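The chain below stands alone and is given in C-alpha cells; this is the form predicted on its own.
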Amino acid sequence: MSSPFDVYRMEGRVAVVTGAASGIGAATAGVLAAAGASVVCADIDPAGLATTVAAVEAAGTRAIAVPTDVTRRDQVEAMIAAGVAEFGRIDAVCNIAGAMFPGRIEDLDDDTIDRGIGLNLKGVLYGTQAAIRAMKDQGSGAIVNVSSGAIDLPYAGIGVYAFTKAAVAMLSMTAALEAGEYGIRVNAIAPGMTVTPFTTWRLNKPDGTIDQDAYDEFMEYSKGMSPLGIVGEAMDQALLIHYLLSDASKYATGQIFRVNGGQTWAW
C-alpha cells in the first residue's frame, strides 16, 4: 500500500505563484519546490525572485522568473503563457500579491481606491481567469487566492485592503462554482496576523532599519490577538497553500481557509 502522504507530492506539475520575491510568495514557492512542482515565480522585484528561483533549484526542481505587474492584464496572461511555454502546461496558481493601501474610509482618495483594487482585486482576478484558461482543456488543475482575516474582522485604517479582499473572497467562491466542470478547483486563504516585509515596514526607521521598540511593541500586540499567543509566520500560511494545491485536498473547492491563530473570534 502506498503512503498517504504520497497525495502531497506534485512532481511533474507546474505551479505558478504571485508575490514569490518575498514572504508568503517565497515560502509557498519553496515548499512547493520540496513537493516536486516546477515554479514560474513572478513579481515586480527581481532581485527577490532571483533569491526565490535560486531556492526552488536548490530543491531539485525547476524555475523560472517572471516579472510581472499583476495589474496588468497582458503581463498576467504572458506570465501564464511562459509557464506553458517552458513546462508545458500549468497545475496549479497561487494569486498571492497584494499590498495594504492605508487610510481611512473618509480619507481615501482615488489614486489609492485604484491602485488597491488594481493590485488586490483585479491581480487576483486577472490571475484566476488566466488560470482557468490554461487548465480547462487538462480537466484539471487548483488556484489558490490569498484574501485575509480582515475579511472577519474589521480593522481601522486599512479599508481599501479589507473590501478588496472580502471581494477576492467571494471571486474564488463564484469561480470555484463556475470552473468546478473543467475538473478546477480554486480555494482562498484568509491569514491572520504574518510576520512578513508586507507586515513589518510601517516599522522601518527612516534610514530603513527596524525600529526595534515598535517592532517589540508590534509583536506584543499581534500576540496579543491570538489565544494561542503567538503570531504567524509565512512557511504557515504556504503549508496550507500546499495541501490546497495538492491531491491531499482533492475535495476541497469554494472554501475560505483561516490560518490564523484564533484571531477572528478571539476578541
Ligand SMILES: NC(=O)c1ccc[n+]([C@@H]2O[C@H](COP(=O)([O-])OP(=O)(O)OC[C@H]3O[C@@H](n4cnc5c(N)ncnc54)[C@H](O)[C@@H]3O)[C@@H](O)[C@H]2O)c1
Second form
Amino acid sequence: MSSPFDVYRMEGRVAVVTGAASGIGAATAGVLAAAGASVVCADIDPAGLATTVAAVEAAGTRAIAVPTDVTRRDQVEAMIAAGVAEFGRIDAVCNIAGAMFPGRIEDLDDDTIDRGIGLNLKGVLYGTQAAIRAMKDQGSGAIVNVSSGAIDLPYAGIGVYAFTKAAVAMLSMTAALEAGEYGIRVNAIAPGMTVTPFTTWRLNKPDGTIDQDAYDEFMEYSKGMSPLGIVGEAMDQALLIHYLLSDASKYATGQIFRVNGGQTWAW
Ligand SMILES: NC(=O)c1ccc[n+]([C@@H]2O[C@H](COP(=O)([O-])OP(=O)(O)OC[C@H]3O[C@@H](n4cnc5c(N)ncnc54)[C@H](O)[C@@H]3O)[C@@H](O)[C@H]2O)c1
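Alternative state: the form predicted together with this ligand, after the form predicted on its own:
Let us now look at the entire complex, which starts with that chain.
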C-alpha cells in the first residue's frame, strides 16, 4: 500500500556525503542510510569515517569510506568516481565539509584567506561541479550545499567564514538555474547554532577534555539565541538535508533553507 511518505524513501539511490566523519555530515550519512540509500562517506578524518561507515552498515545499507580532501579538485572527482565504480550511479551529493576561519577583516593574512576559500568555497564548488557532471546524463539528481546562518547578519571576527558561506548560497542558486534543464535540483541550507565539534572545540581544556562549566555556560547562552529556548542538534540539519535530497522536495530548487531555531542574532 502506498503512503505519502514513500517519497522520503531512498532505496536504490546513491548519496555522497562530504564531512561525513563528524557532526552534521555523520548525522546525514546515518539518516540517508535509514532512508535506504547507499552512502559514499568522504572526509579527511579516516578514523571518523570508519565510525560513520560502521553506523551506516548497522542501518542495513551499503557504505564506502573514501578519504577525500575537498580542497583538491582531483580528490573530489575521484570521490565521485569511487561512488560510481562501487554503486553504478550518483543520485545525491551533499557538500557539508567546512570549518570556521576566525579573524577580523583588517588582520586577515593570505594563508587564512586562501584556506578559508579553499575549503568552504572551492570545496563546495568542486563537489557541485563533479555532481552535475555525474548526474546530467541520467536526467535526475539532487545537491545540497551547506552555507550558514552567518550569511544573514554580520558578526565581527568571522569575515572569511561568513563571506565564503555567502558565496556558497549564490553558487547554489546559480547552479540550480543551470542544472534544472538536466533534472538536477540544487539547494543550500543555512544552519543556525548546532552542537557539533565545530561549535564545541573552543570549550575544550588544553588536555582535550571538555570544560564542563564552560560547556554548560555556552549551552545556556546558545539556548537564549532561539525563541524556542533550545539548541540545535546535527540531526535537525540532517533531516532537512534528507528532505532536500529525496523526492519529497521535487519542486524545491535554488533555495536557501534555514533550520535555526528562529535565531535572529549570533553570539
Ligand atoms: N555546527 C554549526 O553550528 C554550524 C552552523 C552553520 C553552518 N555549519 C556548517 O556545517 C558544516 C558541517 O559542520 P559541523 O558542525 O558538522 O562541523 P564538524 O567539525 O563536526 O564537521 C566538519 C567535518 O568536515 C571535515 N573536513 C574538514 N576539512 C576537510 C577537508 N579539507 N576535506 C574533507 N573534509 C574536511 C572534518 O574532518 C569534519 O569531519 C560546515 O560546513 C559548517 O560550516 C555548522
